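Single chain ahead, written as structure tokens, the form predicted alone.
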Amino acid sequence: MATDKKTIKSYDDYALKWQKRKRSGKNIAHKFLEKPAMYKKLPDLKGKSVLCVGCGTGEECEHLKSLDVEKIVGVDISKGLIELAKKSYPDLEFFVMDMENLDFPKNSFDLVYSSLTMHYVEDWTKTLKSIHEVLEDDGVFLFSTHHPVKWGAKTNRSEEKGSFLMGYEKYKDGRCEVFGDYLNTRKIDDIWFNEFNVTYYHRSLSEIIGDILKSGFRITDFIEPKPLVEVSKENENFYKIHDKIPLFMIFELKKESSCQRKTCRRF
């Protein structure tokens, strides 16, 4: 199944907020924790060729315009986030595309590149497919994506407090209550700050990897990335919990020549 619609008419309507809140450089979880977890994954990319997959307004994609490649194209299915995108970035290439079905030559990419968009994807299956076709001979796919351990927890926010929860209690009198769900694909609607509606997908590691291993990928990396200690001085706590508890995760996948799938051997 494809992104959820309600999600993509959500991106559409909050685009403008989510351009402004993607450069006030107060995502903590991006700038402490992803990012530089993402950038020091990439390869060397002068005069290489990549897509951006789930592009948003666009600023990903100027990073990697400044590492020299020779080609940099961004997709993304919300057309709104995509205006805006090629408002901001005129001068490079940007569609309106589902991952699932890009519309691109087979093996024109060096690299794929996807940040925090596998997640609102059910059934992994036909977008890999759609990347290990769009990609050359010995590609790269990396993105990063929610860790279950984190994202399949049981969620509670209040003025309060908030608590992800994932465990069990155990009573003396037979009574057991269970915290979170991570062995078990789920749809999950949220509410990001406070106002933004969104779908997303919870699944298994052993899911995941499942269908990595049916799309054709070998998986060259696995990271689980920790904040950088430079966050504790902005926000404490996310420290704390991120030092000790995953919230994102991060592949690194290659698309083998057609040789090496085949196992080749010289007689």
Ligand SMILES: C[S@@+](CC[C@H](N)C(=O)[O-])C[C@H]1O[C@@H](n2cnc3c(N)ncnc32)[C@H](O)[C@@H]1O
Contents of the next structure:
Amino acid sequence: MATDKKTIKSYDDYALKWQKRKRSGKNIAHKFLEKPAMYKKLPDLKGKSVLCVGCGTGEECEHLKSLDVEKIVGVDISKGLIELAKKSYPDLEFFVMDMENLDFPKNSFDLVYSSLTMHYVEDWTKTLKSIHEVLEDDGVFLFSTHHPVKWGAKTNRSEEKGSFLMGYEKYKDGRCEVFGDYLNTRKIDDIWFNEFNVTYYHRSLSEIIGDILKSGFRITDFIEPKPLVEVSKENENFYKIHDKIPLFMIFELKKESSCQRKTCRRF
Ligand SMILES: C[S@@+](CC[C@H](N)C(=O)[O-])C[C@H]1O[C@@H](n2cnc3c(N)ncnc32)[C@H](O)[C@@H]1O
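Could you give the coordinates for the form predicted together with the ligand, as opposed to the form predicted alone above?
To see the whole picture, the full complex is given below, headed by that same chain.
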């Protein structure tokens, strides 16, 4: 299984709270940074078939449906989240499924959309292959994920303060302290909202880009979104920090047609 079992259990147990938090608009990182940037990147979807991977409680599927798609399917590894998605949007199709082993016929979708899910996956090559297979030729895989500059930092979440440090301090007397680790791939155990145990994987950009290029996708865009200025009214510090330090990043990948792939191999 691609995702750590503890994380799946957390999403299952926390499903109702997750849905409430999402709908309350309190998740400002989603509302003022990630969703606006992802939705801005969506191509014209009229009449297209779309797979939403890591769909959670289904809100993004509802949004994609509203863009006149012909077909929208949501999948998530958490049974708890999918149950809530089905209840909330009974006219949409949802399945419990691991993105590492997508169970759809080859070439089924024009777009695979995945928001903030790839960092849970240990082995990107399997997942990218699985997504590549279910996409049509020239289909697009649009995904957002943790930005390694922020999520590889040394983290301290105490009552008094939260700090995320990436860098070093070198003293004239020879002492040296290094904060964070950007270059080394590793599993990170974390606790969100003081109660949500989660495990994700940190990877450098070169590792991510290497896996993407091996998978037969072409990178057609890369975005490091800044927050909308409107967030300042709700949380000034969020704006202050993430106008300078990236939180998430977005990749737009294209599956080259089999003809293009053969041409590539000739050179
Ligand atoms: C941060 S949530 C994002 C949910 C939704 N996309 C959103 O933005 O609100 C990450 C989601 O990825 C799902 N997930 C984690 N690993 C997965 C996997 N291997 N296959 C499918 N879904 C997975 C989790 O269950 C969770 O719903």
